[in-house]
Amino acid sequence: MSAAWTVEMLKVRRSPVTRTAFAAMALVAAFFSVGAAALVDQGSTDGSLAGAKIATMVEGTGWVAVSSAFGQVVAVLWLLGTGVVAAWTCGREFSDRTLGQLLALPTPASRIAGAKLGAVMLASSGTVVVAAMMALVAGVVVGMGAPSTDEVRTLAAGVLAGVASAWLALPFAWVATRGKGYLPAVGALLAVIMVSQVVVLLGGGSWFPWAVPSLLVGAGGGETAAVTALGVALVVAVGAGAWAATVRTWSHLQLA
């Protein structure tokens, strides 16, 4: 591992930032994926008025319930929580005004840009898989059994859900470094998120990337049939190309 790889981990690693965000992740989805599972279980025996609303949000019951629980909030919270880390992790290099320290090390630049995307992914994607892990064990301890292979490979699916949601927020960290702060790339966040609910009531998710992995996981309702190749495609684009984007613009800062 070289020496930007191993910084930007320990970056992630020791930053308060990073560590409240990746663990509020973490338990909110395992959590609230197995809560609404136990409400659904809930409703169904006593009619309470809670439950009944959260069955209209996930599909079944039981295991059921958890897996469609957990993807549809981990395709949503790891784009918001991916994004902000990432837009603070380019950005606070301005705001913090570290930047002249870095681009004095003997280390290009842009091979630091891209520890720091592969540094924010790697923690993310793990992230996901914990949250995954823990919801199995609640689900457990509450008295739901051991998941069929079905249910885990559902469950699997939300796990794919959060790591294209993190590579869809790569756009973020390009917009932080141009905007020099993480504070346009933030607004820049909510605004897609915004702009993805819209989007998605008007019937075009199925091919605005931000959207579908909400739609893959169902999400969507009945839009996810529509869910085409070329939906998957740009969200492989959307993150490369920021990627790309990214480690070209750190390539060419120079201190003003």
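Take the two forms, superpose them, and find the largest set of C-alpha atoms that agree within 1.5 Å; that set is the rigid core. Positions refer to the first chain, counted from 1. Every value quoted in this text rests on a predicted model; they were computed, and no experiment measured them. What changes on going to the form predicted together with the partner chain:
- Core-superposed comparison between the two forms: the CA of residue 194 stays below a 2 Å shift.
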Given for the second form:
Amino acid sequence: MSAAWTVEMLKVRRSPVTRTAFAAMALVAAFFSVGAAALVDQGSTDGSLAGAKIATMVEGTGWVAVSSAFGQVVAVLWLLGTGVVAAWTCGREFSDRTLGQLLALPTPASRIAGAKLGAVMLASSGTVVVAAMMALVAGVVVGMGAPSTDEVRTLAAGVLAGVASAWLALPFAWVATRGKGYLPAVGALLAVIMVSQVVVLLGGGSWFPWAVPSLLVGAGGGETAAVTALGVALVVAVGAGAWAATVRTWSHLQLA
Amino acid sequence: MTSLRATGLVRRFGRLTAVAGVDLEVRSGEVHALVGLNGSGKTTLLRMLVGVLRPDEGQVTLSAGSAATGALVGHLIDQPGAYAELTVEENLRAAALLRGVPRGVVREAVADAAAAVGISDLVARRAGGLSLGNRQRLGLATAIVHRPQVLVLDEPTNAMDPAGVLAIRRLVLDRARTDGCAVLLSSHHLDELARIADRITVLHRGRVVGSLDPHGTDLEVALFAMAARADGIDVDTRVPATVRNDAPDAGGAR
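Now that we've seen the form predicted alone, could you pull up the form predicted together with the partner chain?
Every component of the complex follows; first up is the chain already shown.
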């Protein structure tokens, strides 16, 4: 492992920001999905506004319901949580005035930026896998029995949606770098989440990269089939472009 | 043995010229002090010398012929760059790795740097819990953890207690006299500089306007007079320094 990777992984492991964000993401995704499915199975969603809302998010019963809720929560939560972490990991160097210690070193700043993004992706992807495993364990504990292969595959689609959402969060690292702090990136993140939710609700999200993970897990209802090769290509391109842009911007940074 | 040489350095921020053609040399084994009033361009100059800010004109070279890089140069400019969530030891380990210290000797380098600034007993503490003075010590340890051949320090004794000031004085002199390190430091504490500096260069409005004798008396008065003369103001350097009422533009002294 290179010096930059060692250091950035250490910072991700130690930081209260990343620890809190990833722990909250895993807990919410796992226990909300199992809890919502359990409520629907027991008919406890009848008669209350919250219950009605949960019922609209969950399709089917048992493990089908768990997978459905898991995917929908993860698609949004991983964009939000990973976006905050990605923005923070780059923006903090400006806000905490630690940037000067990262420039003009034998380890190029571009390599440090790559390590930052890689560490965030690794932690976020690992967390969504852990969240899925927690959901599986929790489902068994509440009496849903063992899931079938198809049900596990559906849950895996949720994991894929989480990884895609994390990948789509990388542009906010670039925004934080350009904005010299994490607050501009958090603003951009909130704007993208709001726009993508509206786009999905209007049923036109297959061309909007940030809506694709939600469509992948069926958040658009009948729009699931509308996930196109173009949409997937856009997801890949947005993350890759953000990675390249962030690394390039870091390679030109100076302490002005 | 490496020395640092700057030639014709210029840096502008919009219409403001912060550094306006500075030539400077820091020789191996020498403690060179840079002084100036607030806004004189010291920090901008130091940033260019260590390579974290690119000059608009001019160049910085080491005697080996290479550009200034973090492998040979250690610096502490602005506030110490410590990560609050990491311990002192982890901060130093990270700094050592990024500065090219081989993994096999990182532990030893970290212990040496911590001991050199007197924070060996704090290595397990999180940096976020350190006092301002100890954070400054950590910043200094970060600057020397890779045993650089050139050391650039901006206000190194900021926030330090007298014990810390003595420790830094010993450290600077030891690195210069024993290791042959070229040391450039800036400070407003001229009495402190007088104890350790071999040369004192005065920067004013982005230009080198002269030098002070470290063994001279009333360095503050001499500095103020030099800056005022550079602005075309005649001053009386007898203590206390006052702007003579008959000096032209005396009312415009800044």
